[in-house]
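The chain below stands alone and is given as structure tokens, in the form predicted alone.
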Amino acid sequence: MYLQQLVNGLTLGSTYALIALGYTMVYGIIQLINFAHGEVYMIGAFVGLIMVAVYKVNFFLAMLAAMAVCVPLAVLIERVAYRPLRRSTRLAPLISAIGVSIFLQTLVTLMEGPNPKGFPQVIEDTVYVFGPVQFSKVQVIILVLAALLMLLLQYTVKYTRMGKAMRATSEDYETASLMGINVNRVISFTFALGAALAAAGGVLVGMYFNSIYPLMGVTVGLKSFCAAVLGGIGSIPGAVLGGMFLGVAEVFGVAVGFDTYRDAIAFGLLILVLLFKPTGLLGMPIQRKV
């Protein structure tokens, strides 16, 4: 039983991790939280639904289409809601992002209606049995695709020219600009990268739960933000660890009878971890010169 719940928890946690990576990357670059990120995830799920249900494309093409729509959307959000307020107080871009979040929720609700939409079964429901553990084909695809996307992100950040620029901008925004790095381009790329991962997560969640709705980004977005903080906000490995940890804890909590408190588990865990390690599981303490 416990091994099976672990598999289920890792599957759920991998989707949280994909979304949490967007939060942690944006914070690592500009030290701000993009609270419209959950709505990017939601729109990715709806684009995937339209591609599968209306245009009858396969799942992988639907996921690529969702990424293709969400990337320019995230760049537009950064350009409209963040860039003009970048040198304002921290509260101004936060309120702006919340406004964008409400606008996108309302827009999709008006277009698609408030009721949940069924996501067609696009993958054959095959079950693989390994001793006491069962893997559905959908779970295998989610785990493999999430792992590949995370590895691709790690390669991009560590070994590409843009990744080096991201790390330099994260270290010191102003110095990176003085050294010739196009900081605006780096920030837009970071938003785009996070949006691509969130869109993939939205389609994976739709395929896994067979249901999506316009407000799905609110709770999942908050949980993924909790995962990013839990792992250490600004740390890419921390976001992955936090997402997995949160998914496993949530599934085990439901399995032992706390299904009523399913959504509260994430926030309770966050409080508990931060009481003992304020920087998160993999976060590093910030050193400031006085």
Contents of the next structure:
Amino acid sequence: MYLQQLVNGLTLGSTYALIALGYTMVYGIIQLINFAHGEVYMIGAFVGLIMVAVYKVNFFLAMLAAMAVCVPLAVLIERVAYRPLRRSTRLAPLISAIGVSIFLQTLVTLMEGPNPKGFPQVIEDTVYVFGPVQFSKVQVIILVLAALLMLLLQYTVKYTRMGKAMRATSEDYETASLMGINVNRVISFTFALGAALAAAGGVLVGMYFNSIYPLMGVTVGLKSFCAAVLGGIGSIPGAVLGGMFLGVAEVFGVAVGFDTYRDAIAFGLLILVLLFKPTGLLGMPIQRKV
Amino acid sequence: MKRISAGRWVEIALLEVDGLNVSYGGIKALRGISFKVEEGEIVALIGANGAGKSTTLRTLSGLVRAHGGTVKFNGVVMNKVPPFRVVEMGISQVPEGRRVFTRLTVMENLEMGAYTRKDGGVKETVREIFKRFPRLEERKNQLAGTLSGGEQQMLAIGRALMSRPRLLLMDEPSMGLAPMLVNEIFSIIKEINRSGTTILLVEQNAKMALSVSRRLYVLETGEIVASGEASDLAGDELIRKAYLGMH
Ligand SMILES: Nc1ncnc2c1ncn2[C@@H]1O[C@H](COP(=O)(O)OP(=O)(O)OP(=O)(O)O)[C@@H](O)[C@H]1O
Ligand SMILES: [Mg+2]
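For comparison with the form predicted alone, would you give the structure of this protein in the form predicted together with the partner chain?
Whole complex next, starting from this chain.
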């Protein structure tokens, strides 16, 4: 029973992690809480739904299509809503982000209506049993795909030229530009990576919970943001850990009877962790520059 | 270096700064400064805290925009060139306070220095740099944040050389280093120059600046108040008093 809850928790947690990565990477590079990120995830879910329900493509292609829409969308959001404000106060881009978020929610509500839509059954109900635990096929897909995407991200950030430029830029963007790094391009790339993961997350969650609606990005966005802060904002492994931690805590919380407080668990945990470790679980101590 | 201009051969310097004005908000940091750096020289820019030395280098690298005047590199007006292009065009900088990427390894820091290079010679340049700074090679997989101050300065210099610049800007490379290390850094600067790189050196350590450079400019609250050959300036009464602490 505990083991089963753990599996369910990790499944939920890996979707939080996918979304939390976008928050943490963007924060790491421009110190902005991208409030519109939850809406990118929501649009990813809708694109996936439309591809599957209307165009009858398979689930995998639907996910690629969601990425193909969300990546340019996120790059565009950064370009029009954040970049012109980069040299202004810190509050300005934050408010701009909230504006974009409300705009996208309203736009999708106008186009698709406010009511939740179900995802057509694209994956069979097969259940795999391993001793005391059972995995549904959807769970297996989520766990495997999320793990693959995170490994791919880790590889990109650690070993590719662009990934190294990302890390350099997030530490010191001025010196990064003295190296000949086009900082604007690195920032666009960061938004693109985050959006691709969020789009995948949207389609996976749509399949798992079978409920897609224009405001779905709000709660999940907030919780994933909590996961990012919990793990240590700016830290990629931190976002993964924070996501898993929240997912497991939420599932166990519900299992022991706190189901009315389901969504409060994330925020309660966040407060608890930050009381004891203000920089989050894997956050770096605040560094002073010489 | 000679160039044809209006049908005549004229001499142009590698770097020509003319009437440069820079302000931060309302505060004027540079008030119409002009100077030149010829190919192959080491030129020093000295001055007290807040004189505008770093501002000058930051403007040359494109990090700060001039409100007036021109910067010409190799005859090309650089005023609107973004920082990443400046590097491609052959200017690189060792910034004030080293600013190595502490969370990247030594090797990754060097790779970042070669970010704009598309030729296959990057590995060869890394070898050259390791030959010049053997201590960096021993620590190539270490995070740059774990290096000592002197090692970080060497890394910052090595990183700036990775782009094979024609003009190297150095902002107080001796800052915060023990006297022995300062000597080492200055002999490295001379070596770099001998192997063909032109250097514009910002220093507060006027004695050192006089000993390595051919020409100097003295900056005071945003204006150039003296300039000349190092040998002449070293004897100048005013310079001796103000910058060499002699009476
Ligand atoms: N980002 C900034 N915003 C506002 N004023 C600045 C900024 N950077 C420099 N200044 C001001 O411009 C003037 C020149 O500063 P700069 O850093 O160029 O001096 P410096 O000669 O390099 O001094 P130091 O030897 O202390 O490094 C100073 O009055 C400084 O306060
Ligand atoms: Mg300075």
